[in-house]
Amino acid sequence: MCPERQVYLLDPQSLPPETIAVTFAKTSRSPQSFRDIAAELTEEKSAAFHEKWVVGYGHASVAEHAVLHIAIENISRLAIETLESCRLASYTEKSTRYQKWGPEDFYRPTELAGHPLEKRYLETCRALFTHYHQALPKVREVIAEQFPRCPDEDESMWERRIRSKYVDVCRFYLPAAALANVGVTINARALEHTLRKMLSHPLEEVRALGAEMKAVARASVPTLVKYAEAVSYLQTLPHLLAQEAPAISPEIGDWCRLIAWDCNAEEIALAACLFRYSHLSFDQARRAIQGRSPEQITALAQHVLGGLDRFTPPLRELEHVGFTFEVMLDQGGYLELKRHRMMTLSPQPLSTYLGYAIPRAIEAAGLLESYEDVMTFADQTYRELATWNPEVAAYVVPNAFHRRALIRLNFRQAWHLIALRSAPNAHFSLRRLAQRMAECIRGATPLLGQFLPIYPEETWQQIETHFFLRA
């Protein structure tokens, strides 16, 4: 008689994460049910299994079954960048779009304790937070005039509707030292990788956070993160590469450039789709595409992409073609861009060297002169600190300053980013970028690009003109 199908949870409230990981691992060689395997395990037996197979023999995939939920409070946005650099984890953090910061909600670097520049650092952060708080009610007035209260709205409903719009503008003042909370869901294998990066980081805050996370995690997965330590390669390589770069002033060119894309991307993508749903070799599938008329190729592309809505991703076969961009956008926008962790993102160090953006609502609120004054003050402080320690100096850089990065993403990832970030509720910095990236992809691959789910009611030029005095 055919065994009956069983589907059930292994309860993490009843079983430790390491025991769940061993239970799943043993099924590859044991005919027992998962319940029976788990019933025979103790925490000691689970630890011994991981010491032998995960640590000793390198079967690290077993550690992916041990999942932790880690709550982290009051760390700087700068430290969050390293924490959130792991692709295979989930993060939710305090939003600069929906929450407001208190006047002292910023990190004091241990490296600056007793240093001659400590006073200047504190003055700069407090000045930025003071301007932030002064701007909130004034920018709110501007937004309230642009989006008046509807007849059917009470005061609280109206406030919820306009809140993100005026807070979106004021977040340009916030420095990288601003404190935030982050909820992290991560498996033990990814956590060990993250801890090694954090323990190797040049900032004391990040190293200390890594050590605390390791201590907390060991209460649940005592074996799987026990050997996470600093890595000398990660400690020395950044300095070696920085020394290899010529000591010249950075060029500031076009803020978004498609610098490389796959040759014959459309042919490759469509051939991959035929390959998936046939028994052809890839060469046969590619020749089949090459033998079709332009009208037939367009019809095939319509089959592949034309039936999608904004919430249904394209076939995975669209991942076989990709694009590389060089982009420059304000740091606040970059912090949202980095949430697209599956693409390859290579940011330059946070600095003030590329200038800063000015939201148009700042001028409309009568704050332009004071805004430029405090940005100049932050720039001067950064440069003074950077001569001593450029990593610590980054704490004072406000969200308004530009950050440059390389992006490598495939068509499927581009589809998701553009669908999400061109939507009307997205921040205007990301809407501008999503529209520009879509324009570049359409120019390079018009057959595929025509199907990108771009919001059609605005262009990146219109966003730039409407929301930025200087982008």
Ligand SMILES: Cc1cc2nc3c(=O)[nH]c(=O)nc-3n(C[C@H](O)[C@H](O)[C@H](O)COP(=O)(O)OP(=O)(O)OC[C@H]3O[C@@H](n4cnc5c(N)ncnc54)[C@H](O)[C@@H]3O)c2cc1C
The other form holds:
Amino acid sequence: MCPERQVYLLDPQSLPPETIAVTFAKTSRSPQSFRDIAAELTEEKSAAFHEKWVVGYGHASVAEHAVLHIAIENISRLAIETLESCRLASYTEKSTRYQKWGPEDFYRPTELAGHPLEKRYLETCRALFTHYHQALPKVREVIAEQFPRCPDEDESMWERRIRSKYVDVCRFYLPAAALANVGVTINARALEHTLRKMLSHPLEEVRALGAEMKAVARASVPTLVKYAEAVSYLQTLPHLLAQEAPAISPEIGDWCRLIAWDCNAEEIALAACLFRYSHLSFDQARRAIQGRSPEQITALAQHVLGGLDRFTPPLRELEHVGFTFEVMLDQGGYLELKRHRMMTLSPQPLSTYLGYAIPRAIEAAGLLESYEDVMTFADQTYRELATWNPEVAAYVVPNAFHRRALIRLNFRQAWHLIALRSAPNAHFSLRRLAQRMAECIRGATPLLGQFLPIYPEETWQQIETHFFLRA
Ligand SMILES: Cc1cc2nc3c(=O)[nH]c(=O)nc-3n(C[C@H](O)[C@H](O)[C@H](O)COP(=O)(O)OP(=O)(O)OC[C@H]3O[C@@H](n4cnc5c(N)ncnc54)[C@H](O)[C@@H]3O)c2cc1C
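Starting from the form predicted on its own shown above, please give the structure in the form predicted in complex with this ligand.
Now the full complex is given, and it begins with the chain already shown.
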């Protein structure tokens, strides 16, 4: 008789993560059910299995079945960057859009303890937080005037509606030292990779956090992260590459440039779609596309991209087409951008060398002069600290300062990012970027680009003019 289908959960309340991982791993050689395999395992047997197979023979994917939920509180935004640089994990963090910071909610780097610049660092962070707190009610007034209370709205509904709008502006003051909480869901393989990066990091905060995460994780996965250590390649290569770069002033060009994309992108994408649902070779599929009239090609693109709802991503075949952008946006915006995991993101070190943005509401609130003063103060502090330690100096850089990055993403990820970040509820920095990226993609690949799910009611130029005095 044909064996019956079985679907059930392995209960993480009764089975430790390492035992679940071994239970799944053993199905590759054992004809037993998962229940029976799990019943024969102990924590000791699971640890021995992982030592032999995962650590010894390098069958590392087994460790992906051991999943941890790690709660991390009061770490700097700078430390969060390294933590969240792992793409194969899930994060939720305190939002600069929906929460406010207390005056002392910033990290004091241990590297600075007793250093002649420690006082200056504290003064700068405190000044930024003081300005942030002074700006909140003033910018709120400006926003409240622009978005008056509706007759059917009570006070708390109205406050909720306008809150993110004024907090969105005031976040430009917050330095990278601002503390936040992050919830992380990660499997043991990805965690080991993250720990190796953290333990190799130049900042003491990141190394200490890595060591604490490792210790905490070992209570749940004693074997799988045991061998995570600092990696000398990760420690030395950044210095080596920094020295190789010519010592010249950085050029500041256009803030968003599409610098490379696949030639014949549209032909490749559509040929890949035919390939997937036929038995043709890729060359045959491509010739089939080449033989079509422009109207037929448009009709095919319409089939592929025209009928999607907002919960359905386009076919995976759209991933065969990629785009590389060089972008520069305020650090607050960059911190949101970096949360998109399905792309290759190469950020430059955080510094003040690329200047800072000024939201228009700052001027409307009568804060322009004091905003420029405190940004200049932060810039000077950064530069003084950077001559001693550029990594530590980055803690004082406010969200207003620009960050430059290279992004490589495929059409499918661009679709998702543009839909999410051009939406009216997205931050204006990201809306501006999403609109501009869509414009670039439409210019390079008009056939596919016309279907991008961009919010149609504004352009990046309008966003720039409306929200930025200087972008
Ligand atoms: C309105 C709004 C409010 C937000 N508020 C907060 C907040 O308060 N705090 C906060 O931390 N973040 C917040 N974010 C960021 C948000 O949680 C995402 O991290 C960010 O938008 C990246 O998008 P994404 O997760 O859809 O996917 P991306 O990382 O861009 O990945 C693309 C797609 O791949 C798939 N995918 C990628 N990784 C996984 C995975 N591990 N498991 C399953 N599917 C996956 C999903 O389909 C995803 O949509 C907010 C975003 C928005 C739009």
